[in-house]
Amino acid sequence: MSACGASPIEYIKSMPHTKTDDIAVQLFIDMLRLRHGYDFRHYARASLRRRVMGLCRQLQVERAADLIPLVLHDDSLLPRVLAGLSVPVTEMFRDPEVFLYLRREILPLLKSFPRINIWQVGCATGEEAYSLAILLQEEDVYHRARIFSTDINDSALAQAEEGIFPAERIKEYSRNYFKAGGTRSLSDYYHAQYDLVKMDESLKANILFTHHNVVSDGVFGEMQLILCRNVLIYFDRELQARVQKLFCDSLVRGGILCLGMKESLAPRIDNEFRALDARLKIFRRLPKGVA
């Protein structure tokens, strides 16, 4: 109880407004790590204090305050805060430059290893697991390719799993699968009913949709190809730096690192790779010995 006899929450809501808000913000959070194992509180404050507040509008609620007991005693409100808090912003061969120059440039030295495991991180709807599976097989390395989709938003799993998209999107993404250098016509690896598509079976011979937490999770394997695009910006400096080195140490000795093309290596692991496009943040691990 504090001085005025007042429980903690009631004594925050006392408060002015905004100084309230930041304060059950930063509550909300230390306690989505000790009750769920969650940890935020490393990510970018502006953007997730956006996202706190938005989470307030779907749970009807007035205030961050009035989510932590909410939260607290009711797990199966879980999956809707992790929806919440993750950005689920993605599309079919997004920047269709940097897929284009995985198709040209990195493919070809990827099938020297008589396995390719790719891990592409924060894949929310699928959209861009499906564009790397298309890639492989019309470069007719499918066959021999594991594409792990890794995500915490277990509901935006569960649509990446099914593979139907809104239709209306299908021009844009025909666009971008053209300037990725793609061979055939898009509509070869869906089928369409009204007003959605479903992506082709065989697209998901191959890839695992699986829940999987950069902040707080371990190495995810042995990869040839780790995809980890626009996730690192959502993150303060120290936690792109501990997400990166998981990525060095679940790569193999020349394996390729792609970030989005806003963000950057960070300089504890920077010795560790050689850019291959720095433009495209396209970075390939170096062998053993080499600086």
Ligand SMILES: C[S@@+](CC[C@H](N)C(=O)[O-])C[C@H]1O[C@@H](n2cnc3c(N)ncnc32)[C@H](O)[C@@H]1O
Given for the second form:
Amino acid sequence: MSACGASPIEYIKSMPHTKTDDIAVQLFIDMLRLRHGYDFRHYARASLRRRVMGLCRQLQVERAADLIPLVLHDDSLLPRVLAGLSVPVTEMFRDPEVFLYLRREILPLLKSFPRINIWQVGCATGEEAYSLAILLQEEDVYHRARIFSTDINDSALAQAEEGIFPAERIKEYSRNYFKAGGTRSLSDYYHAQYDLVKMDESLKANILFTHHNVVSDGVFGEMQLILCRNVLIYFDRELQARVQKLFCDSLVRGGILCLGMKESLAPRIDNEFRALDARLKIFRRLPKGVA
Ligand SMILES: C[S@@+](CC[C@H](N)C(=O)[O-])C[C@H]1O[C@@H](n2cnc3c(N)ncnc32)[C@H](O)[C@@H]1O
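Right, the form predicted alone is done; let's see the coordinates for the form predicted in complex with the ligand.
Below: every chain and molecule of the assembly, starting with the one above.
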């Protein structure tokens, strides 16, 4: 009970909406960390706030303060909360020039490694993982590669595992595929079923879709290539630097880091890397003694 006799949540609800929503979002974020171990404190605040409000609509509660008791007492809501707070927007061969560069410049470099371990961070519904698998198959290195595709959104991961995508997006994906240096037909890699397409099972052979939180979980050791595209834009600078340190520790010397085209290396970490293409945000971890 507060001094005026109301419970803290009733007290917050009695304040003007914009101010109380900010406080409630903060309390909700604190509750998620203390109760469920998910730490959103260093996510960019404005977009996080919008997503919390979206979650209110999904869970049919009026205000952010109402989410707190609901999610505090019901573990089964956590996957819906994580899905609601994440933005699993993606596409096949997104930014095709990045894939063209990977095909022409990076895969030839990686061919010198006996195994090619790839960590694809923030895989959402899997389109980027399947694009990578196609690239690796066409460059004849897929049999030596392992793609670890990770995300915190379990429903997106389940869709990624199924590899079923809306047929209406295939035209756009085919255009991206050709711009990425593809020479076959994208239809060689899926089976159409009415308004859906199912990616060929062979593409999934060396992909592991799994839950991993870059904010709190540990390194993926001995990676030759890490792609983390369009994930760091949702983090503040401090968290971006922390997560990039995790990538640095996960990469072998000479390994490659590929960020989203709107993202950049944190000042604290950029002496560990050399830009191979500064515009495409593709970096190489420097050999020992050079950093
Ligand atoms: C906009 S999508 C990017 C998808 C893909 N990489 C691309 O560029 O098309 C961002 C993804 O990052 C995931 N994500 C957000 N926070 C994360 C975290 N802490 N650990 C792992 N994944 C996270 C979200 O769930 C979402 O699926």
